[in-house]
Amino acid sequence: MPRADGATILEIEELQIGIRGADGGIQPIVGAMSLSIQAGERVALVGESGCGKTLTALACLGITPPPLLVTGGRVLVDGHELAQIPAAGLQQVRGGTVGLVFQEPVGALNPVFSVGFQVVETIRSHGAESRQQARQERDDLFERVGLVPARELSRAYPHQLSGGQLQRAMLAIALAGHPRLLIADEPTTALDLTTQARILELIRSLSEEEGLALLLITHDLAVVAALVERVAVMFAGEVVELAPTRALLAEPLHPYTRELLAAVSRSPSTAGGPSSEMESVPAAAATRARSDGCRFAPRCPLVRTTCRQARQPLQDAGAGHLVRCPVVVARHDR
């Protein structure tokens, strides 16, 4: 839950993120992006592959691959604007204030060092004072996100690790920095489902016992009911909703929403998600160009003439219920 205090340790304001074509020009990827996490609190961000999701967590942290490139808005994270900060003091955002983890462990870890090598590296670039410190807050670390025995999985190599335990590795490495903001983009992505459901709840009982903020990127609505208090959907670069968790679930309101719960009720297993079961939603990258009016329009059952005409404002429906899309509005103040 938020800190009785309030504080705000992620702000998102009108990001946006494009790409320079050949002509010179640039292409939106994604547009005007607005969301804000309070410390200790749980928050996921949710839509389909290409939608901008992990561009999005990526932009948190300055990092937006090129030739990709923010073309406006700002990000600040615990209260500063992130291309204020001088390179130097970066470094202390990264791995200090926010931790990460990836999507794909074995990709992120360095092939020819032990984890436990890694660990005590990323430690000590975030203030342990000698490495016999650092060795012992690994220990601490691997005891915690339940690698042991510590001291003999510390000496293995990633392709000695199962991918439970590589997800283990990786939390170890994004809280040795003594984060307070958690990004885990699609953190149970390959894992069986008991090894997804002992992840996420290590996650839970760690922002719990620590008061971390988490945004969590998936495509997993059945992972979302179970860890977040409140739920950002995605499509074509931009959030059409956004609401706590329980009532986004029970009442969704935007039409592309509705298309991802109903996906997720076809499927023939729900614990997955919608991955491969949204043939009927249309894809992010097909309608991101439309920039002259609602980019779900096209396949929309509510569209309207002005939906085509004019981009929508998030509006309030009501409890924090915010949606993009003053059809479902003006139906729902009825």
Ligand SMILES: Nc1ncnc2c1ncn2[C@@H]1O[C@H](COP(=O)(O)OP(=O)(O)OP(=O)(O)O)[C@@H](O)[C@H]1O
Second form
Amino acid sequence: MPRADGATILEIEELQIGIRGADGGIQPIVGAMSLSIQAGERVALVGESGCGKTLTALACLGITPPPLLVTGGRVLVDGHELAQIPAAGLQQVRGGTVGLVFQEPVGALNPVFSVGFQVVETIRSHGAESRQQARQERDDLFERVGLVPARELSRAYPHQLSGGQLQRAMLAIALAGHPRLLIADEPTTALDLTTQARILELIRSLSEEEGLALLLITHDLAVVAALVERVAVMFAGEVVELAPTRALLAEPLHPYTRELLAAVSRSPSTAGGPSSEMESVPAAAATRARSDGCRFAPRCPLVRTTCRQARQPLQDAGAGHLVRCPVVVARHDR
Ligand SMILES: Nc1ncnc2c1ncn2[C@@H]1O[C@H](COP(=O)(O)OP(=O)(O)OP(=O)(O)O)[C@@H](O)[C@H]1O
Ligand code: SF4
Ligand SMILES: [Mg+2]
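Can you return the structure of this protein in the form predicted in complex with the ligand rather than the form predicted on its own?
Up next: the whole complex, starting with the chain shown before.
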């Protein structure tokens, strides 16, 4: 649950991310993305491949390498606007206030240093008093994420680890700075079910006991159902539905969310429960509208002429359920 002080640890306000083309023009990718997370709160960001989840996560740490660029909006971490934080302060945010588990751990780890060294360096740069204390913390962290035997695996280089071990090494580095917010981009995809359960339990206990907030990016609805309190559904670069987890899974309102959940329940890998992949949904890039109207209009079974004329705001459908579709909000109100 969010901590009683209600402090907002992450505030994404109308964030826009684009890509600069060879002709100098900017093609929008993420448009007007908004989301806030309170201290200790666990929130999932879901949506089909290419809708902008990873770019949003990276922008939360000020990482938008060219040709990508932030073209509008702002991100506040612990009340401080990211764009106003000087470079030295940004280093404190990255790995300090915010820990990040990248979707692709191979590129995120330095290949020339052992993973144990990289964890120790992160612990040292965020407050450990001595190298010996940092090594002890490293061993504890390795144990907690299931990288055992800790001493042996800490001497390994990234190329010597399996995909699942790399994911856990990334998590160890992300937690090494005692972050207040963990942004985890598909953190359990390469893990067996037992290890996945262990990692999810670790995140839950850090959240409940130490107030760690979580932004979890995932395609796995079983993980969503088990771990997070709220879910943001993203389509073509913007949040189209935001709701408490149980409400969203039980009664999705936005036509896109319904399509997404229906695709999951049709998937052969999901027989028996709300689990697994959302990849069977057609790519967002194909339908990313550039007009002011609803971006889902080309695929929507409920589309009206008015849907294509103006951008739809997120509207309150009651009980903390926000949806970017006036048609379903009107039906829901009846
Ligand atoms: N470095 C880049 N250069 C150009 N385009 C990019 C770059 N990174 C991402 N994109 C494009 O931006 C869009 C959003 O990408 P993003 O990685 O955020 O998607 P995603 O929602 O995380 O998808 P997935 O679920 O597959 O990880 C995609 O269409 C992608 O092709
Ligand atoms: S606004 Fe219109 S097109 Fe968009 S999801 Fe709602 S009904 Fe469909
Ligand atoms: Mg991604």
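We call the rigid core whatever largest set of C-alpha positions still superposes within 1.5 Å between the two forms. Numbering follows the first chain given and starts at 1. Just so you know, these numbers come straight off a predicted model, no measurement behind them.
Relative to the superposed rigid core, residue 187 undergoes a CA displacement smaller than 2 Å between these two forms. Superposition on the rigid core between these two forms places the CA atom of residue 71 less than 2 Å from its counterpart. With a cut-off of 2 Å and the rigid core superposed, residue 258 has a Cα displacement that falls short of the cut-off between these two forms.
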